[in-house]
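Below, in structure tokens: the form predicted on its own, a single chain.
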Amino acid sequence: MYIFRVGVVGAGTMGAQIAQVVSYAGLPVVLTDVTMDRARHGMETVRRIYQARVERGKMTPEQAEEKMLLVSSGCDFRALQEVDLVIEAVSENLALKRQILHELDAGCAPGAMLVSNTSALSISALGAATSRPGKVLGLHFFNPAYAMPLVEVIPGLATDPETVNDIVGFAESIRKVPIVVKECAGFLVNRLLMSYLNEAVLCVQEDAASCKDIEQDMLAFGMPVGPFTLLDTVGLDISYDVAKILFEHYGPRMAPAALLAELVKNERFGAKNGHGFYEYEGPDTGTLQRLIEKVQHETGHRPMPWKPTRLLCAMVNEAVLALQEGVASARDIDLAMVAGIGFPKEKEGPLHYADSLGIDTVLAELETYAQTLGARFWPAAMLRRMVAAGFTGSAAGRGFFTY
């Protein structure tokens, strides 16, 4: 199915920035919100974006202007009725977006598809809202939308193979890069980062380390940012909402780092309200070591060693959890991970990593770390297999890939 014309439902940031994307690939959209001021500024937004490679030399004036023209707005589902794809992007609300995938499947043209850009809530269950499951699928655009390469294509169980293949014809369109994913919660590349992200608060909780030695740390790894500056950007609320749909599904291997509950608590959002693990506004009042030091009151705590293989373990780890239960294939699971957070180019994704460690190495730290950190650490079934196998990453010639 060719895409002629795409609605985008939720004109705040992200809404915004994948109209940007859409209309810079030469394709119509139209930005929708509750109101018309919403969706003004959602308008403004794009606006800026075109500005911005105005203002380097990527564009000229007369061209931005040309691609505003393809975005228009709206405040109702009417002005949805021509259009090929919609893709939805409001707040990460269950109840809110099966009510709004229902609104748009009454009003839609019956062809069209609907997508959800959901970081990690059920695709099925969306799709479920709607008289056409097989036309509802996950398409995960990375904040910013207009810089980040990777899309993750998620088809629910009822999904037809035609709408994945048209959303990865999309995808391609746009010029991004798209991983279909097996379904599941925090799909992939979210699910591995919140591991390595919840053992970093886990470290700071126990006393391993300060925030700067292990950001200065994953930075020298060649992570583009540390984790805790990572954490801040995204936001402490929105990092602890997927942590808890992640503990839900996967259980206590993936529960939320109590100190990410008490900053959270104490409303320290990140950069957004100037207060997170780093202070914005105003110089350190202490507030974080006091908080720090509560945790460890009330959980008890035991400084460990502290070494950065205790975070690249555990998305190891998940990677390979994901790769045994055909999430995607060690592939594109290094290819995400690359292009979704930047994992370092030169160490090509975990699962290559993992290889270039030894299979072997990587098994032994977990089981050390299993037995004195506890059963989040526990080794992946194939990992065991792959030892015993003579399969050991690269100096043995043959691991995650064949070398």
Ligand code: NAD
Given for the second form:
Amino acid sequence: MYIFRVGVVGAGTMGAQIAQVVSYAGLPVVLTDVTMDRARHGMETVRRIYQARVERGKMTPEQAEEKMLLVSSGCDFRALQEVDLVIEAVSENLALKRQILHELDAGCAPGAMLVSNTSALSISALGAATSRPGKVLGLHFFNPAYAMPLVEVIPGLATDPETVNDIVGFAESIRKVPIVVKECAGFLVNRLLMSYLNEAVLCVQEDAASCKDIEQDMLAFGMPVGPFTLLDTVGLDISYDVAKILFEHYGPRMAPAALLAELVKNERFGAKNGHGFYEYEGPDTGTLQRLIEKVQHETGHRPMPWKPTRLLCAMVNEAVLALQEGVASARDIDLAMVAGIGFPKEKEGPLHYADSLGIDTVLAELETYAQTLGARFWPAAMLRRMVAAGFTGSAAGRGFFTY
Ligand code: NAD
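Having seen the form predicted on its own, I'd like the form predicted in complex with this ligand now, please.
What follows is the whole complex; the chain from before opens it.
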């Protein structure tokens, strides 16, 4: 199905960015919110994104104006009667999203597809709130949507394959890299990313290394930003919410680090309120160190020698678990992590990285970590099978990929 007109519901951070991406690709888009004021505020965000492109010399003011003509605003669903696709980007609340999907189902054309930008909620549950679950699926953009190439496409239990194909085609037409992901908590990227970020917090919690040292080592590995800067940017409250959802679904291996909970309890939410793993308003008062000592006292964690492979093996193991579950193919897992979080391009993603390290080495590292740090490092069964069969990575000519 060709998409001629798009609607976006929720003109906040993501909704406005998505409207810009859609209009930039040349499609008319209606941006709606609960009030006209909020919808207009979203339009201003779209304008600011175009303005920044003009200032960087990426487009002329006339071209930006032409694109802005494609964006209109509204504060009720009547504005969405004529669209072929609605992208829902309201606040992350299942009851609210189900209500909106239900109303969209009643108000939109019968053939319109309804997709949600949810970060973690069940797509199947959203589809079940409509009479057209076959036309409902997840389309997860990353922040900032105008810069991040990846979108995760998540079919629910009742989504028609045709809808998946249509949305993959749409995502490509707006110049994104779509990866189809089997529905699971955190989908693919946040699930793998959180296992890595949580391990980084555990390292600091134990005093294995300082935030700065860990960041430097991960930047040297090629990550575009260090784990604590990323956590502070996303918001420690939001990260903790995601960590709790993953814990609920995957169990003890995803238990949120006590230090993350402690920082949130102490209202250190990251860059947005000036305090997180770093201080953004004035000098370091030693609060983080005091909280680390408090948590250490409570948990009795002892520092282990710091090595970057500790974080990377946590991510690789989760990638292999996702592969075993059929969440995505090895190729798509790697592509998603490069396009979604900026895993170093030359290392081609966590599974290629595991192949280059040697699957036997990865297995041995995980076994050591499982003994010293705990069962969360229990190696994915597939790794043991691969080693036994000689699929030990690039040096052997075969691993997750063939060389
Ligand atoms: P936000 O709070 O910035 O914006 C949400 C908007 O939804 C607000 O403008 C609000 O007025 C509007 N809204 C609430 N109820 C509404 C209703 N009944 N009808 C129309 N509009 C309504 O939130 P956000 O950060 O843009 O997140 C939106 C969605 O995108 C969430 O599901 C979130 O999980 C997901 N997401 C966020 C990010 C991120 O980094 N912020 C990244 C990926 C996905």
